[in-house]
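As a starting point, one isolated chain is supplied in structure tokens, in the form predicted on its own.
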Amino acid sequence: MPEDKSLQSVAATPLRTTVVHSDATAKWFVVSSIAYFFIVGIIALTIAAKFVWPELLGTVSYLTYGRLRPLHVNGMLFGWLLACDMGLTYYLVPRLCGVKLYSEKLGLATAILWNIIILSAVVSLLAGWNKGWEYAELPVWVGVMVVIAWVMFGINIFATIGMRKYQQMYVSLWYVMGSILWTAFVYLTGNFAVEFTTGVNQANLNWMYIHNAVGLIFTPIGLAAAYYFIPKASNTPLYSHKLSMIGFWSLAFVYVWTGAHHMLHGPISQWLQTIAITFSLMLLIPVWAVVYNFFATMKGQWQQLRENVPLKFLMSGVVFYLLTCFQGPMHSLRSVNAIVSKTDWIPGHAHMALLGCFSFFAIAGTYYIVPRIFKTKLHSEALANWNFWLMMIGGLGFFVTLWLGGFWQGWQWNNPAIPFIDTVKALKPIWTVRFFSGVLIFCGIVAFAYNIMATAVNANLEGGL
């Protein structure tokens, strides 16, 4: 069977040759990202515990909430999720192009630099070297290393696409290229241009970066993986390449203008608020195109979810993507925003996007590629199923609790008869449920990390490396 039979646009290519892929770069990125997933998961659990027991570790300066939270955010975003997505990209791009990766040496150098970046971030943030901007806390010298690493990544991927043997480009390649270009724009704006602004303009740029970090960095590279792995894992052709391109181009033109909806009822102009609301509602176009395409691809194939762990993660991630991207436009409406803005609703929404959707896609891709790049069987299918159910149950408890708690919190904030400290006390049951949901999620991370690492070690013992 040709390797990419399940990918509609590539399958139309008449000429195929067998290419032997090294996958050394993909291995380094995926394995290191899983290690960070585990480590930062411990930090996440510690933070959740601090909401229930505020005095926990409070006398240790580098373990205070103000230092652990940015480490958790940056660790999950760049140490786990983006690094894993980069590893998956190094795997899928050469296969969609029918060639080897342009340069494994450049890829390995990028992996080494990326690990230096993450370790530097750990030291910097725990030491309190923090610029104070959401998602952009890293010191300038670390940000410069991120830019260099991203340029190295972009050169390798674009050069590989430039050497492709298949003339027609599958949609995953479009999303990968878009993600590389948009990340450059978004990261430079949010981490460097913001330094030259003040006041409301600085806040507006920061929210542009925060929102587009999700929408123009993790969304396109995550969807690139989903568009590749859903057809591959199900061995089913993609329903519609045209629909996939509608989703891509509508995302490209719509998403960048939505960040200001986090500043509604604030000191920004009404016309900017209205534009942000309008474009937020227009996000339903690319979302529906993507979700319908994935669901239609699975028509007649749903029975595969009983045994196919990657598909379980992928299709659950699609559902979370739909919920996230319906919730976002709805809370951009002024009447809803007046209640939920700045409440626990927002982290519930963000976690469903980055954990429930895009981390599920990344975990699925990892389960698919690891046995193939290490040339061995997955260590334990049963453990992979446990991984899924622990993260699914824990995630639902986490997301739903924060949505309901955030709405309740916002309602109390809007009631002048309720003192603020009482609104904090009222949320302790919510935060307790969140903590125990986090325990389930972390157990799922442990199962995932152990399963993948055991697979890699088994392959090494078998001489598969």
Given for the second form:
Amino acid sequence: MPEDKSLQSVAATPLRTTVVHSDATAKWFVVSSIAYFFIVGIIALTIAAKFVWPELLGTVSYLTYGRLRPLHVNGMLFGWLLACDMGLTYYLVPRLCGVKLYSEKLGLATAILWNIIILSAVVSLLAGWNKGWEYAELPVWVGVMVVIAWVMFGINIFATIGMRKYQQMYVSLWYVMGSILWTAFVYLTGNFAVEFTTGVNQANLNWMYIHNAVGLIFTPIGLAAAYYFIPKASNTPLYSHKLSMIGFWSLAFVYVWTGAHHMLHGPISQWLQTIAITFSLMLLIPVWAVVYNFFATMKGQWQQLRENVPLKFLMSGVVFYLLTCFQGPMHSLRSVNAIVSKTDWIPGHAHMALLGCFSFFAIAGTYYIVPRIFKTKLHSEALANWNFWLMMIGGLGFFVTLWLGGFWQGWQWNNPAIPFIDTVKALKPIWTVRFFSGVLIFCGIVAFAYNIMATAVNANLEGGL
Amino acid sequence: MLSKADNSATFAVVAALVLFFIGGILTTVVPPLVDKSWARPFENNDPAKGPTGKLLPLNEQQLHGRAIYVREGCWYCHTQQTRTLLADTKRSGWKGVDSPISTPDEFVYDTPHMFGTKRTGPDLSRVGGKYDTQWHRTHLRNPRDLVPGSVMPPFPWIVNDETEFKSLVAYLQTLGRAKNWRPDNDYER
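Since we've got the form predicted on its own here, give me the form predicted together with its partner chain too.
Expanding to the full complex; the earlier chain stays at the top.
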């Protein structure tokens, strides 16, 4: 193996460390998150199919669209993506600090609690115990468990950082710390503070939470992973430390202001809409700082994308990040918003962020760490490559058709001479393409889950967990 | 200045929280203090100032209907806001009369709010009084019987439970009715 050049830039990173990591917590989080990726993938396909065949499973109350959609959203967000990102965090933080994880016991307890949370969420959402706030549908007692689990996660990570051997902290560590702290406040606002408000005031808090669930939970924890795995997987130093600082601190300041852009033209104060638009445009600063840094890191190294599956996922994720974060500021402009808001453009945008970008980062990280934590080889490189292309083609089919369809839908809505039902019928070919793209994405999930599970099982047969 | 965060976790944490709370507080805590219309229920007796009427809290039956609307996730596909777009006032309108736009004072008693983010089906902010009970019964049992091409799921378990059905319709008939916007009061019951 060539010398690991990436570590020269990873200021004060464990280079030839003697620390032996147990990684038990990372294993549990990653493996269970992949199981949910698969299970919730079935639900995702079911609701996509309901757009094409609306009678499908239609007379069973707990399998109706209104019950399955929150299960899909919460399952993918908290069961798959956040759990996987937490697993990756449990892997990378001890390594960047040059010490063992503060407590594997606490970590395992967190993993168990997390699984209890996800299973409780499945039961309550199917039963229709829905609080009625998007992304915050789960009953209060589940929300309380999430808070407890998050505090356990935070204690473990902060204690590890507190014990670190290397004083200088790599950018991934700031993003992890930011994510843990911001998430705490954003989650409390979206799940608990809303209980004490009504009407527009409540909607404003709800959308501050929805926007920042993506912007201040999944973005920083996902970028922490990308900042770690892009240099690692390509064995190349990060291009610029200064640029990563600009990205981080502008993200910390700018993101939280933008919640009201979900209500443009709606019944909320115009001046608040204008503030949200202004700060939405400023989001281009943190995004371009990050994207430029990653692209510049890859300069002269692009040939590695031919063979290196984690790198394929990472760099396509960066491209999707650039695209989705260009869309966001653009459709917060009043003129564009008047066309695309509330259309199928929006799920296209949301899926490009959470599937195309952050799930790609998480998958890349999983492919990178699983052979290392199980101390074996990946079951099949070819299958991993299939996973990439299935998700890439399925993802593009999904995103592109929904943008085109959503834009077209918005134009039709703006012509009141077209009856609403005709705008629904017009979207049917779009929804059909979306369903079949979803089938491809799901095949990618199956390839991913099988590959990782087979790797884990092989490792156990060889030498025990 | 922020380069201090490279070496000090405490500094990084404090700076990240301070920057976050500036925007957090200015956009969530301050707006309702500045814009009082968010908390003042709609009331207007002067036709010169636009539609007259008064926002009333929902009664027990209507609240039950609202709970069903939340439970079944109707709000994932139906928004409840007539935006400041000409097309929205036409589409929320009825029989040639444009709908008034939605204002914050019409939603003061709403919890959870039902503004919505996605319109797979039409907006419902002014649906109150547009369709009679029999229409809703047929439509909820199988939407395609009345609206060919619709992708709305059927809800037989609501129609088959007379209490639930009546509550849901009672709620739907309140939507948008604080503003008395129909000429001649031609609402369906």
